[in-house]
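This document starts with one chain, in the form predicted alone, laid out as structure tokens.
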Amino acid sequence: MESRQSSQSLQSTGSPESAEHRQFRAGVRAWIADNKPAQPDFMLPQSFLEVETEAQFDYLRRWQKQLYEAGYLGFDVPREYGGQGVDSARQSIVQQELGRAGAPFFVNQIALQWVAPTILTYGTEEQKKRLIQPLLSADEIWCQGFSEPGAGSDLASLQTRANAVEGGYRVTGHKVWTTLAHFARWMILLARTDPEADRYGGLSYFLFPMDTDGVVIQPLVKMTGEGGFNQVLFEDAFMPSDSLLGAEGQGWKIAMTTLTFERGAAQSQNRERAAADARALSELVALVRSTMRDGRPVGDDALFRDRLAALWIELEAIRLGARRASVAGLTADHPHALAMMHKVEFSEFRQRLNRLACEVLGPEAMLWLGDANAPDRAEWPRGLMNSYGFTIGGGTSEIQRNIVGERVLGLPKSK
């Protein structure tokens, strides 16, 4: 199994790429190659749910704000809201090059990914012109309120409440697993508006100002020992009205287009995960081939070796689901399956791949960041920790699969 094959296949999007295209693609390549940061003297997050400390923060910002500039980043955007114009295959070009190159993420994830289309797709002309242009140059950085102690899966019972006042609302509840709260200058809030309605139709979706009085910020540590997760305490904090998305009572709906989103609607993402989980397969590929066991690379052990072939095709899975999710013929019946499906896939094969390399480094496994004896200074078990956030968030590996059963297989409810 050759690395270079799975990174090859990657750039296949079923039809023979443009010589526009492949111009296109070689800048962008060389351009990375050019640009891309140094690794630097510090630890860096493997994603976007672990920046922790200013100096990682700063780093990520300077890297999207230098992709943007460079105009590499916003081709899904139209070019009034601050975006290249809509172009999606030049965006999933740039996604590709990034994760074949094995580029920083960017750090405003959560509004590239999330935000940007829910405002397009529900905001007033006024704040899609406000708030586009400067979450892609990551000059103000987002983050997601849903969730609560109390509402993490069961979202529609949230309790947060969002009081009408004169000119606004005054915000009071409890926000959880709220990555980069410390850094975000807003936040996408579903929050209760109507406690009368039923728990559905009495929600609202509201793009809120963290810089306002009465938010409290408190970070969480994951069992890594990293930070990036936090919880927010809104204590009567105001927004003005133009907070509101969409209309009051709407918040249910527009939620779950952000869920669509997050849940990786966006081929473009797709095809960025794929690319980036090509990489790690490559990587661990070479861990195997490198580990020595009773004097035997552990390559030579044939189960070792099922199981490498076994990640390899299911990857390539992934990513042909990629494909097919692009093509409106045969995703009309159910929109939304796909993606779900997608979601579940991506994050389980990354937490099957962290642990067979894990399996790889035996009793070595154990060691942890810091150690100078650690293979690959600790990226794997710290790969295996990490990777239970993207099992949990977004919904859980469990939820996702219920939903499927029941809306896109017709089976009946579990009890």
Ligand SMILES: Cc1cc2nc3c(=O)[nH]c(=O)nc-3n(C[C@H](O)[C@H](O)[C@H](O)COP(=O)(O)OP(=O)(O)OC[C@H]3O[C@@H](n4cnc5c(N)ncnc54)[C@H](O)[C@@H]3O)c2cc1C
The other form holds:
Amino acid sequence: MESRQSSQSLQSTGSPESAEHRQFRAGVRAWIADNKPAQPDFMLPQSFLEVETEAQFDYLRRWQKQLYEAGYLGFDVPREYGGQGVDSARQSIVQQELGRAGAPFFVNQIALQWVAPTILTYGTEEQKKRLIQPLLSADEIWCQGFSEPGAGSDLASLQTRANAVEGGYRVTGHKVWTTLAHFARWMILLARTDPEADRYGGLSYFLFPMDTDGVVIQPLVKMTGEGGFNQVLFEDAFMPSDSLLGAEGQGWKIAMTTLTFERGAAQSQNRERAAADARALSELVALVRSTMRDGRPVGDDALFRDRLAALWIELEAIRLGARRASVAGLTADHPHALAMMHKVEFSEFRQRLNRLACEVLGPEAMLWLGDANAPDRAEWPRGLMNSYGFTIGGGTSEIQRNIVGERVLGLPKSK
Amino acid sequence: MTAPPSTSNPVSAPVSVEVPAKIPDDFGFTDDHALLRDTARRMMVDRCPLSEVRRLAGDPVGFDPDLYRELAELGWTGLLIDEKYGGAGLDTLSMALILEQTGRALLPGPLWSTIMAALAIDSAGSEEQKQRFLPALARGEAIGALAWSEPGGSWQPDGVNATAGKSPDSDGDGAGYLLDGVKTHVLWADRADVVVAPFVIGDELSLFAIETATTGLAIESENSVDPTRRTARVVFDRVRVPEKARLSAGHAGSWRALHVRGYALLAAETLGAADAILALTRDYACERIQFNRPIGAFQAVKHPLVNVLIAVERARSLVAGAVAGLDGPSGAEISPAVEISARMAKAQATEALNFAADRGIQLHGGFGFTWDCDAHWFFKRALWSAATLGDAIHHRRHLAAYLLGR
Ligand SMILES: Cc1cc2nc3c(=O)[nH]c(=O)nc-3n(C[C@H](O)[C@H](O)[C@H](O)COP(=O)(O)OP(=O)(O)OC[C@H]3O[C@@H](n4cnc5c(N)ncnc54)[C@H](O)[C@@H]3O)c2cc1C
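Which structure goes with the form predicted together with the ligand, now that we have seen the form predicted alone?
The complete assembly is shown below, putting the previous chain first.
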């Protein structure tokens, strides 16, 4: 009886939340309830991609700093660099509670989620000591200078040059879609140091100080009319030698690390997103329940009910997936699939959710920001439009599908 | 909306969309589960390759009794049954992992039907009834069938019209019941020793365990779309059964609970089949050359396969959640949260297999449309799985009622 085992041996090793973590969660929840900032009298951005005005920025920066000072931020960063010491369970708890409470997001998202782990992996001791703490506290904001007008999906074709000079490098080139550049103290900059080398080997990764002469930041306007991203022109801008992260020519490899974090390698981040998504679905359910069409509740319409249930299934799969990803035994069939699929999954879920909301609104979906009669202040059509920021930014859904197809399913490369 | 800034969204108090099933962070998965799964996987690869499925699809019996006995010896048939009735007393997760492997192999045979019949007797039977049936079912000496449906096409647990009436002791063999009605699509009924079926008695629902040798019972084989799943119509026309055939605690509650277990376990099997047809199609996409490259290099081939993967992985997460819920503290009672999880798993697994099989046929091209290509076995299993215990629309209809509170 090869497969028979005593039932005792099947006791799960991963206990439900420990008493200590339960207590921690209760503390976080209470703290958020006491400290969550009041709704301001100006419009908040829907995500870190759309932070436009000083007022929005100050509000969000203050919130991140407050959370950091309360000791609830930085559970993935060792104490010597200003973090709380690595404790991923606590990190998850904080993220879940923030998502659940509908608390404002962290403005320094790029720094927290993908710059910090990249520097922790490749940085020198000095770089870690200098740069990590102020990014946690939101004293120093980061932006990402990867994309260029001619290099989006095909990132390795980028042309921005960083030429080695006495004591450092001089940068000339053109970055675009640079989220938060207008508030940033630093940029992770991918630039070409060796034009003779192949398209990958010629790239280097820099931690570029934005307060340098020769940097011009021009805001770009999104389809919603909101700002948040920019183009950044470099005209012979100088940076010191210690701006280099890793070694010259190692840029592509480091950039791939950054992109892996950006696209969902951090499970705690994915769990936070799932909590926020759950909140968004709750709001949609409330909308369905309160919306009437032709004298009858929209919620009585079988077509809407079916699509709502489909979204619910999708959400639950994403929520469970974010947990399952850290159980090796339950990912054996397609290791890494969950992490690599994550970006496509959450971004397309949000798109479908906002789309359904607009359909629930029916005729009222046409009312836009600023119209006094717009349901939910036009957050749904705005959310629908902004959802494309996530299906395009950080690697488009099409590129993500190429990657998943090739890396997870082992399909041949599309050339 | 995007991201968490929903402070700006003034709507009424949201209902909970976070399914509150209490499950451990690791879903209860242990090294023992890994071992069990790997053993089952190897066993299926060795003993039930697709060539064997193909052979059995044309076989009059429809499965390999020797293999079935071996599986029983490994403990699979009695996995969920208490040790005191000859079972292994393991958890639902163990069972689900094994069914995923048998689903992957499209194993023909009465494993799932026997497991479900045994679960019915286990949850609703008296001590005497359990002693009578469970050891034989657990050891693979007897085959069980469970009658889920009746003519008229309902997946509802309460869609039962068959009746049982008290029958006095007329011919000296004690009091009993007279059963009337028709049960359809009863999996492996024509091979079974015992069929468990619900009947209305007065205004109550009651489960009966009926030996197929019972006089007057008519079992008419159906022509199932999936030849690896033989089904039959079981006709009761004043069939007399002894009093002890009525499962003592077989009330509507346990019949519904059995459905919920059925959703989760069938979802596990369906998930396995979906992952297998994905693998088959993926392999073909790597091998088949057109326009001087493997067809998998074309994004019109690659991206749909990624979408299949997403559907399969979602099903895997939902099955893991549903199964962990069943193994949790409320498992025996079946809380609404567990029911919700199981319905989600069934809906998603059904969709995943349908979609995987759909792309499986299409992406094999002309070969995919032939009898010689194995893709169609999965397509047929997909049709059978969707038609059994509710398709995705059916479960979404119920889920919406939970979500909207009406
Ligand atoms: C809101 C937002 C914020 C952003 N923030 C930043 C930032 O902070 N820093 C930064 O560096 N970049 C940022 N980006 C840029 C983003 O990474 C790029 O927009 C993205 O990688 C796509 O590049 P592209 O815009 O040049 O589109 P293109 O690459 O020109 O793509 C156009 C279309 O073609 C498709 N396509 C291209 N190649 C393929 C292929 N091989 N197979 C299939 N389809 C293909 C794409 O999927 C897309 O649909 C941001 C973008 C957005 C929308």
